[in-house]
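For reference, the chain that follows is the form predicted alone, supplied as C-alpha cells.
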Amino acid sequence: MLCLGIETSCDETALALVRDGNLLDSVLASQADIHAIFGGVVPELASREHCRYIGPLFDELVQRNGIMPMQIDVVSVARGPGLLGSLLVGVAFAKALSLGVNARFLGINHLHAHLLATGLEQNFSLPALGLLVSGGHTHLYYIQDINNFIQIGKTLDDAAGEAFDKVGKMLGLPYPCGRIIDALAVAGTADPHLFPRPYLHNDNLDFSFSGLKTAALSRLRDYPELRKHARSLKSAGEAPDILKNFCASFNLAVVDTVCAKTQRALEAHPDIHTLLFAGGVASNTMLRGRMTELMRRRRGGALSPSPALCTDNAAMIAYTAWLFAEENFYHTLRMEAIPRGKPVPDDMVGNGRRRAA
C-alpha cells in the first residue's frame, strides 16, 4: 500500500511517501529564513508560501521515485491543529488529488502523528505514555492504541518550545531559537536556582511556562549585556560564559519541569513501561538524556524519533495514515481542517465504526 503524506500545519511544506510502513522518500521546503525577519511565524506569509511550494514539491517527489500519481493508494494530510490558512492549503490539495487519482482520503491529527512516527524507526508496544513537546504544545497522553489517545495533561499557556523561542527572541537570537539555546546550554554551566520550575505545586499534569518566560525577562533586565552578547553571537563555542550559563540555566528549568510532570504521569500509570516522546523540543540534548534515564530507572524504554522526524514532517503523516488504512479507515471529502485551540473530532469512518483521527 502506497501512502502520500502532506504536512502544512505551520511553516514547513512537506510531502512524503510511505509504502507498507516503510519510508520511501520525502521532500520539504522550509520557510525559516522568511519568518526569521519577523522573529516568528507570520500566518499569512506561511499560507502563501505553502501555495507556492506544494505543487512543485509533489512533482519532484513522484518523479524522482518513478511513481505515477494513479499508483498512490492513500492521500493523507495533516488536518490540524495548526494555522488555519496553512492547513487549508494542504487539505485542499489533498482532497483534489485523492479525487483525481481515485485514492482513499485521510486527515491525520498532527499531534498524534508526531508520537506515532516513532514506529518508522523502532518497534514499540502499547499502551504507552506519550509526551509531545513542541513549539505550540506540551501534552501528555495515555495511548491505549493508535486511535485512542487520552489526553491527561496539556499546555495552559506557553508551550515549552514557545518559551524557548520567546526567550530567544528577547535575547535577540535568530529564529528558530530552540536549537541555538540548546547548543549554548550544552557549552554552559547551569545554575539550578536561577529560574523557577513553573506550575509544579499542584497535583495535576498540566503545563504552564508563561511564568518562566517572565522570570527570564526580569533576568535580562538585570543583565542587559546578555542581549549584546547574543546579538553578536557567531558560534556557541565563542559565546561568553554569562550567555552560555544563562541558556544552560533556562534549559535546565524547562527540562526539570517537563520531567517532573512526566514522572508524575508515570507514577499514576504503573502499567506503562514505554514512553514515546516527540515534537521539536524532543531533539533537546538534555531532555533526551533525562527521559532515557527516567525510563531506565523504571526498567522501561524511552523512545523518540530521530531529530529529523521530531520537527514537522510529512513522513509521520504518511506513516500514521498507513496504520489507519491497514484497518480500512478513511475520511469523506467533507472533512474539515481544525485550527489550533480546537479538538480534532472523531469523524473517521470504516468497518462500520467511527474512529478518532
Ligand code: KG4
Contents of the next structure:
Amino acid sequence: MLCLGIETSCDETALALVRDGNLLDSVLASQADIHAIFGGVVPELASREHCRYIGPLFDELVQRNGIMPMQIDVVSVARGPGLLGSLLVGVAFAKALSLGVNARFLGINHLHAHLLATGLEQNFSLPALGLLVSGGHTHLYYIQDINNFIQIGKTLDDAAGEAFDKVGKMLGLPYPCGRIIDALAVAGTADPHLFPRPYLHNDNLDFSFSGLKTAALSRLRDYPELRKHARSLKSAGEAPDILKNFCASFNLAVVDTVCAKTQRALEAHPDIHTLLFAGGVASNTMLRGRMTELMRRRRGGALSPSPALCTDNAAMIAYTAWLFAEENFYHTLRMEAIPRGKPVPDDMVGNGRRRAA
Ligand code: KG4
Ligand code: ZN
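If the structure you just shared is the form predicted alone, then what does the corresponding form predicted together with the ligand look like?
To see the whole picture, the full complex is given below, headed by that same chain.
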C-alpha cells in the first residue's frame, strides 16, 4: 500500500511516501530563514510559503521516485492542531489530490503522528507512555492503541520548545533556538541552582514553563554581557564559558522538569514498560540520555525517532496513515482542519462503522 503524507501545520512544507510501512522518500521546504527575521513564525507568511511550495514539492517527489500519481492508494495530511491558514493549504491540496487520483483520504492528528513515527525505525508494543515535547506542545499520553491516546498531562502555558525559543530570543540567538542552546549546553557546565524547576510542587502531570522564562530574564539582567556574547556567536565551541554555562543551566532545568513529571507518570502506570518520546525537543542531547536512563532503571525502553524525524516531517503523517489504512479507517471529504487549542475529533470511518472513541 502506497501512502502519501502531507505536513503543513506550521512552518515546514513536507511530503513523504511510505510503502507498506517503510519510508520510500521525502521532500521538505523549511521556512525557518524567513521566520527567523521576525524571531518567530508569522502565520500569514507561513500559509503563503506553503502555497508556493506544495505543488512543486509533490512533482519532485513523484518524479524522482518514478511514481504515477494514480498509483497512490492513500493521500493523508496533518489536519491539526496547527496554524489554521497553514493547515488549510495542506488539507485542500490533499482533498483535491485524493479525488483526482481516486485514493483514500485520511486526516492525521499531528501530535499523535510525532509519537507513532517511532515505528518507522523501531518496533514497539502498546500500551506505552507518550511524551510529546515540541515547539507548540508538551503532552503526556497513556497510549492504549493507535486510536486511543489518553492525555494525562499538558502544559498550562509555554511548551518546552517555546521556553527554549523565548529564552534564546531574549539572548539574541537566531530562531529556532533549541538546537543552539543544546549545543552550547553540551559544551558548558550547569549550575543546578541557577534556575527553578517550575510547577513540581503538586501531584499532577501538567507542566508550566513560564516561570522559567521569567527567571531567565532576571538572570539576564544580572549578566548583561550574555546578550553581547550570544549576538556575536560564531560556533558553540568558541562561545565564552559564561554563555555555555548559562545555557547548560537552563537546559538542565527544563530537562529536570520534564523528567520529573515523566517519572511521576510512569509511577502511576506500573503496567508500562515503553516510553515513546518525540517532537523537536526530543532531539535534545541531555533529554535523550536522561530518558534512556529512566527507562533502563525500569527495565523498559525509551524509544524516540531519530532527530530528523523528531521535528515536523511528512514521514510521520504518511506512516500513521498507513497504520490506520491497514485497519481500514479513512475520512470523508467533510473532514476539517483543526487549529491549535481545539481538540482533534475522533471522526474517522472504517469498515462501514464509526470507530470507537
Ligand atoms: O516538533 P517541532 O518541529 O515543532 C512543533 O511541532 O512545534 O519542534 C520545534 C521545536 C522548537 O521550539 C525548537 O527550538 C525545538 O523544537 N528544538 C530543540 C532542539 N531541537 C529543536 N529544543 C531543545 N533541544 C534541541 N536539540
Ligand atoms: Zn510538530
